[in-house]
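As C-alpha cells, one chain now follows by itself in the form predicted on its own.
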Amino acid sequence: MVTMSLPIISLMIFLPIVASVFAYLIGRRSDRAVRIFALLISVAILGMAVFSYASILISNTGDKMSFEEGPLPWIPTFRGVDYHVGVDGLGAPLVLVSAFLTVLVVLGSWALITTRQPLYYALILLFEGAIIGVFTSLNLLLFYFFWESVLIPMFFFIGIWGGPRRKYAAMKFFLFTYVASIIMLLGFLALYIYAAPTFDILELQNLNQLAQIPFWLQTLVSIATFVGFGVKLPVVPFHTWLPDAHTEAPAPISVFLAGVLLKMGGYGFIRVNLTILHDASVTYGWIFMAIGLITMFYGAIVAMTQKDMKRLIALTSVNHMGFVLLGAFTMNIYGVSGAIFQMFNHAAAVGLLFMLTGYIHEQTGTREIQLLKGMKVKMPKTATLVVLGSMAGMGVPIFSPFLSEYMVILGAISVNTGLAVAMLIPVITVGYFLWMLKRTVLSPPDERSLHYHDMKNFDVVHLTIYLIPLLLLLIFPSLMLNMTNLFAEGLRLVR
C-alpha cells in the first residue's frame, strides 16, 4: 500500500474545484490569462495523477487502496457518513485518463470556444474535481455527493454553448441522469438500513465477504445501482440522452461527456456490484452480460445508419461501452482487467474523434457525412488525424483498443462459448468507419462543395497528443494491466 504525509487525493479533488473559483474572477479581466490559468491547474493535477499512477504501478500495489485519506467525520450525526477517498487498479487509471483529457479539453478550447470564457474555464475546472471525486470516494454517500456534482457543469455547458437544440438536449440529460441518481441513492440507503449503518465502501465489501449482506437486499440495491449505473454508461435502453447531448455538446465537452462522464457508470458496476454485491452480481451476471451483448449491437447497427459525423461518433460510445459491462460481469480476470483497460482505451480514442468533429464543423461549416467529400485532398491534416482517429475506434492492431476489445471477448468466451457472438462487434465497428472515411476521406473532392480550411500545427500536435497513449500502451500492455490485473484478481471473484 502506498502511503504519503501529503493528501494527494484531496488535492486533486479540491484544488481545480477551488481554482475554478479563482478562474472566472481571472477570466473577468483577460481571456487569455483564464485559458493559460486553467491550462497551468490542469497540468498540475495531471502531473499529480501521474505521480498517483505510478506509485501504484512501481509498488506492485493495484489490489489495495494507495494514497488513502479517512475515514474522517463529515456528517457527525450519522454513523458512518465520513470523508474516505484513496486510489487503487480501478481509480488510479480514471483518475489519470480524466486528468489527461482536461489538459486536451482546455487545449482544444482555446480555438472552439470564444463566447463566455470566464465561466467556460471555471466550469471546466469545477468538472475536474468532481469527477475525480467520484474515481476516489470510499463512501457511498460521499460518492452520490460528487456523482451529483458532476451534473451541474455539464448541464450548463450543453445548455450555454451547445448547438441549436442544447435547451432541449440539456433538460433531457439532467433528467435522465438526475432521476437515475435518486434510484441509486435509495440502493445506498437500504443498505445502510437493512445491512449496516454505514456508507463506507470498504466496511461494506467485508459484509460481503463474511456473507451478512442479505440476498435479497443484494437484489434489490442491484436494481437500483443498475438504473444508476446504467443511464451514466449507458446501456440500452436508458441511452436515449447520450445522442442528443452529444449532437449539441460543443466538441470539447463531449470528450468529458464520452471520455469520462459514462467511465462512471462502469466504475460504479465494478465498485460496487462486483464488490458488495458480489451474491446477486454471480446470480444475475447472465442478465448485465446479455443488456451488454445488446448494447454492443445497438450502438453498432444504429450508427451505420447516422449522416451526422457527431452523432455516428456518439452511438459508437453506446457500442464500446457494451463491452464494458460486458467484461465486467464475466467475472474473471479476462474479462473484468479488459473492461477497465477498455475505459481508459475508449477516453483517448472516442475523446480524438469528438475533438476533430468540432474542429471539422469550425472549417467546413457542416458535420454531415455526405458533404464532406475530398478531405483528403482539400484538408490533409484533417483527414489523416481522421483515419488515425477512426483506426484507434474500430480497433485496429496498432492501437490498444484492440487488446482491451480482445480481452473482454476472450472472458465472454471463457464463462460461454455462445457469448463468443461478440466477435461480430468489431466487424460491424470496422464496416461504419470505413462507410464513413469512404465519403469523407476517400471519396473525390466536389467543386461544388462546401469551402474547406485545413488545421493549423498546433491544433495537429494538440489532437496527435490523444493517440500516444494508445501507442504506447500496445507495445508496453504491462503499464496498464500489471495494475488492472492485480486488482481483478484482489476482487477474488467466483462464479
Second form
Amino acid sequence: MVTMSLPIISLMIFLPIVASVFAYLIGRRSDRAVRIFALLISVAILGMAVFSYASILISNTGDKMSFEEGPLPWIPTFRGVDYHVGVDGLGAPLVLVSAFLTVLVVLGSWALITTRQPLYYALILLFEGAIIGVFTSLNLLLFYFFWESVLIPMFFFIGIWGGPRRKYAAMKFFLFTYVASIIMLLGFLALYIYAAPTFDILELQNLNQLAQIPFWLQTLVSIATFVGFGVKLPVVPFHTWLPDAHTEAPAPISVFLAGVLLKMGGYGFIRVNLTILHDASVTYGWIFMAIGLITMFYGAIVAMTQKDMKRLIALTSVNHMGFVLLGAFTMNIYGVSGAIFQMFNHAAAVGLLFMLTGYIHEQTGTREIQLLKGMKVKMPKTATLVVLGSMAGMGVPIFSPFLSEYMVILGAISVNTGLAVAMLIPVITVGYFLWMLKRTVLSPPDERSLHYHDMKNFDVVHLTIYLIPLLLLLIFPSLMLNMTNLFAEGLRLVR
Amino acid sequence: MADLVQVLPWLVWVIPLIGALLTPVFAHINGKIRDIMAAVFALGGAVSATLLLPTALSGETIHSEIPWIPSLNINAGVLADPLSIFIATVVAWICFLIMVYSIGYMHGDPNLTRYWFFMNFFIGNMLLIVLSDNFLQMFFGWEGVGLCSYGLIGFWNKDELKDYVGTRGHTVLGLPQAYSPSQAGMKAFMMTRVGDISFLIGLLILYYYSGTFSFTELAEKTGWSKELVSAGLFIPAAILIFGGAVGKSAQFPLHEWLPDAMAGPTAVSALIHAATMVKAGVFLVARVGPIFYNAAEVTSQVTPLFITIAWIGVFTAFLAATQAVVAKEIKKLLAYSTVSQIGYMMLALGVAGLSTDFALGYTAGLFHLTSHAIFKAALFMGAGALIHATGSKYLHDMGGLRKHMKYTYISMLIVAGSLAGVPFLSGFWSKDAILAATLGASETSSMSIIYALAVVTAVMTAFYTFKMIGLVFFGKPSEHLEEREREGHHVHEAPKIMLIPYTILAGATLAIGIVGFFFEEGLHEMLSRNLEHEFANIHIVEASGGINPTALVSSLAAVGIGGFIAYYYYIARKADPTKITQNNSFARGLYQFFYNRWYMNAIYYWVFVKSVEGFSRITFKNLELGVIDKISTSVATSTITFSTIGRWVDINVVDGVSNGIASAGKVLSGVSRRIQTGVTEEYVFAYVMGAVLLILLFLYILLTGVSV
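Switch from the form predicted on its own, shown above, to the form predicted in complex with its partner chain and output its structure.
Okay, now the whole complex, with that chain kicking things off.
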C-alpha cells in the first residue's frame, strides 16, 4: 500500500516536464546522451502507466477514479479551480497508450531525426507530460491548461522538423485547434457562471445527475465543446488541418498526432459530453452520430484517391476516428466501450503505418504511391510490415481493431438497426488499402525499386512492438474490455 | 480418455495453425523439411478429425468452452457434433492430399515459405469455421480463410503475363477481362468482403436481440425469435447472415470473383476454390438454417428465408452452368462448374426448410458437398497436371492426351463422370438426392420451375463435363501440342507425388458411388438423429425418401442427353461445333452473352469500382479542396479579426495594463499582419505566449466579476 500513497499521476505528468529541461541541458553536450535520457524517462513513465492500468484492471475498478490526488487549491482566489487528477477506465487506457507511444516515438526518432536533437527530445518529454495531464485532469480549467500546453510542442515539431510546406501546415494546425480551444473554454466558463461556480468534473457530473444543469445551458455548452473536441478528433468538416499537418510532420510526430493528439477529442466527448452534458447528449445524440457516420464515410471516400501514402493514412485516421464519435454517442456499453477500445487500437495501428511511411520516405525519397513500385523485392521486411499494418488498419480479424470497430457498430445497431449502414465503411477501407498495397508492395518492380535498401533489424524490432498489443488484445480482449465495459456501465447512461 | 476427446476438437484446427507459424522456422533448417513438415501438420489435423468420427457415429456431441470476453457473455469454444465432425474429416483429408500434391506441383518455386504458411493457416482457419461453437469465433475463421484466399490467389504477385487468368485483349463494355493474380486476389477479397459485412450485420442484430453468439444457446432458448419478429427483423437478419454464405460460396449476385480466382496456383484452386473454402457458405447455411427454422413459432415465418436460399441456389446453378458450357480455359470451366454445383447444395438446403421432413434436403445438400469436394478437388489436381504437361490452360490447346497420360485419363474420367452424374458414382447419388428432395418440397407454387431449372442445369453439367473430357483426351493432338513436340517437350504422365493424391480421390469417388445408397442412408440417419435431438421444433419423418422414380428418371435423362451431345461433337467428333455459332446468329448472340458472363462482371465493375473511384476523385477535388479547405482561409481571417479585437480590448478596455501584456499585444498585432506572408517560428512562439497571457487576463476579469 506504500505505492498508493505515491503521487503516481503527478509523477507521470511532472516528471517528463521537469526532465525536459534536463534533457535540453544534457543535449547540449551529446546527442546520444539526450536520446538515451529521453528513452529512460519515457520507459519509466510507461512503467508507471502499466502499473496504474494493471492495478485498475485487477481490482475491477474501471468505473471509479483511482490514484486520485486533490482537490488541492490551485488558484485559491477562485472557488473550484483546483489541482485534481485521477484515472479510471477511460483515462487509464489513454495514459497507457500515450506512454507506450512515447517510448516508440523516441525509438523511431533515433535514426530519423538528426537536427536540433536537444530541443526535439525536450519537446517530446514536454508533450508527454502535457498529454498525460489532459487524460488525467479532473478539473476543467486544469484540463484546458494541459490541452493548450500540448499545442506548443506540437507546433514546433511541425514548424521545425517538418517537410517543405511546414510553415503553412504548422500555422494551419495552430489556427484550427487554437480557435476551437477558445470556443471550448467559453463553454466551460458558461458552465461556471450559470451552473455552479466550480470547474471540478466530478462535482459537475453530480450536478447533472441532480438535474441542476439546465437543458439550454447543456445545449449551449455542447455546441462549444463540439467545436473544441471536434476539431481535435477531427470531424468533417473541421478536419483539413490534419492531412496537411501529417504530410509535413516528420514520421514520429505523426505517430503523436494520430496516436495521441486526436484522442484528446474522443476523450473530451466521453468525459465531458456524456456525463456533464448528459441530457443534451441524449437529445442531440443523433446529430453527433450522424456527424460520426459522415466523418467515417467521408474519410474513407477521400482517402481512396490520394496519391501520397502518408496522406492516405492520415485520412484513414479521419475514417477511424469517426467510429469513436459514433460509438461514444450511441451511449450504450458496446458503443462507449468500443470507442475507447478503438482509440487504443487506432493509436497502435496507425502509429505503425506512419512510422513506415517515414522509413519508406527515407529509403526511396518519395511517398508517392505511383512511384513505390515493387517494394517487396528489395525491401521485404518493410513490405511485410506495411501489409501487416494495413491489415490492422482495415480491421481484418488478425488484429484487435476488428473487435473495436464492430463493437461500435454493434452499439450503433442497438440504437437503430438502420445504422448498420456504417458497415459499408469497412468495405471501402479494405478497398483503398488493398489498392494501395497492390500498387506499392505487390506490383512488379521497376528500375528505381532495385536500388532500395531494407530497414535495419533494430527498426524491424521496434516497429513490431506496435503490433504486440494489437495481437494481444485480439486474443485477450478482456484485458481492455473488463475495464472499459465497467467504465461504460458506471456512466449510467440512459438513452 | 474422456479428457482427450474433449481436447481433440481444439487440436483439429490448432495443429495446422501451429504448423503455419512454424513454417519460417523449418524453412531456416532446409527447404525439404519445410515442405514435408507442412504436409505433416495438415495430416495432424486430419488424424485428429478422424479420431472424432466414433463420437459422431455414436450420435454424441462434444462441447467444450473457455471464457473469452466474459463481460459480454462471449466464450471461445468448440462444438463437435455429427455435422461438424463429418465435414471436418472430409475437409481435413482433402487438405492433406492437396498439400502432398503441392509438394510436387509447387516444386522449385522461390517463395514456398509464404505458400506453406498461407496453406496451413488456411486449413487451420477452415477447420475453425467448422468446429466453432459460436458465431464470433466462426467469423474469425471466416475472415482468416478470406485472407489466405487473397494471399494465395495473388501468390504469383509479380503479375507475369503467363499467370494471368482470362484471355488478353478480350474486352466487355470497354473493360479488359484478363486479370493479373494480384488484381484477381483483390477482387476476390473485396467481393467476399461484401458478403462478410452482410453476415456481420446479421449476426450483430442477432446478438443484440438474443444476447449470445453461441449456437447451442440459440438453439435451446428460442425466446429471441419473438423479439426479432416483433421488430420485423427476423427474416432480414437471417437473410443478412445468408449474405455471408452468398459471398463466400460465390453465389449470385456475388459470384463473379470465383472464376478470376483461378489466377492462383492450381493446387490453391483445388483446395480453396473448389473443395473447401467455397463450401464454408454451405456449411454456414447448414449451421444456421436449423437454428432459424427451430426458433420460428410457426414454420411459415421462415418460409421466405428458405425460398430465397432455394431460388438463389438454383438460379446460380443455372447461370454458372451456361458459362461453363462456353468456357475456353480448363480451370475456368471447372470454376464455373463449382459455382453451379454449390448452387445445387444451396438449393437442397433451401428445400429442407420447405419440406415436412427437414432432414431430406439437409442430408442431400451435405452429401453433395462431400462428393463434390472429393471429385472437384481431383478434377482440379488433374487439370493442374494437364496444364503442367501441355504448357497451356486452354482446352483447345490439348487433345488426344489419353494415350500419354493414362492414369490421369482414367482418374479424370471417373471424377468427371461423377460430376456429370453418371450412375453408380458418388455425384449421381447426391445429385439425385437433391432432385428428389426438391420434388418432396411441399406447397410453394414456384417449385416446379425450380425443379425444371435444376434438371436443365444437370443436362448442361453433363454436356460441359464430357466436352472437357473430349477436348482434352480425345481427337488429335492440337497444333500447340505438336509445336511443343517439335521443340522437344514431350507430353508425359504427372510425377507420382502429384498423381497419387488424385487417384486416391478418384478411388474414393468410385467407392462412395458403389455404396452410394447406403452411404446416403447412414448420413441421413446420423444427421437427422442429431437434428431431432438438438432442436425441439424439428421433427423427422422416420424413413428417408428412398428412391424417387421421377427424380431418378430425370437425372438419368439429363446425363443421357447432355452426355450424348458432348459425345457427338467432342468425343466422336462427328461434326464441328464451331459451325453452330457461325451459321446461326441467335446461337452466336447467346454464345457471346454467356461468354461475356451475362455482362454482369463488367456492369459490376462500372457501378462499384469505376463510379466509386470517380466519386472519390470528385469529392476530393470539389468538396475537400474546393469548399472545405477554403474554410480554413476564412477561419484564419476570423482569427485575425479575433486577435484584433483582443488587441482592441487590450488597449481600450483594460487601461493601465502592465508592459508585458502590452508588448504581447504588440506582437500579436504584428503577427496578424504576418499571417498572410508566412510566419517565422519565433514570432509564433511570442504569439502563443501573448495569447495565453491575454486569456489569463480575460479569465481574471470574468472570474472576479463572478466571485465578487
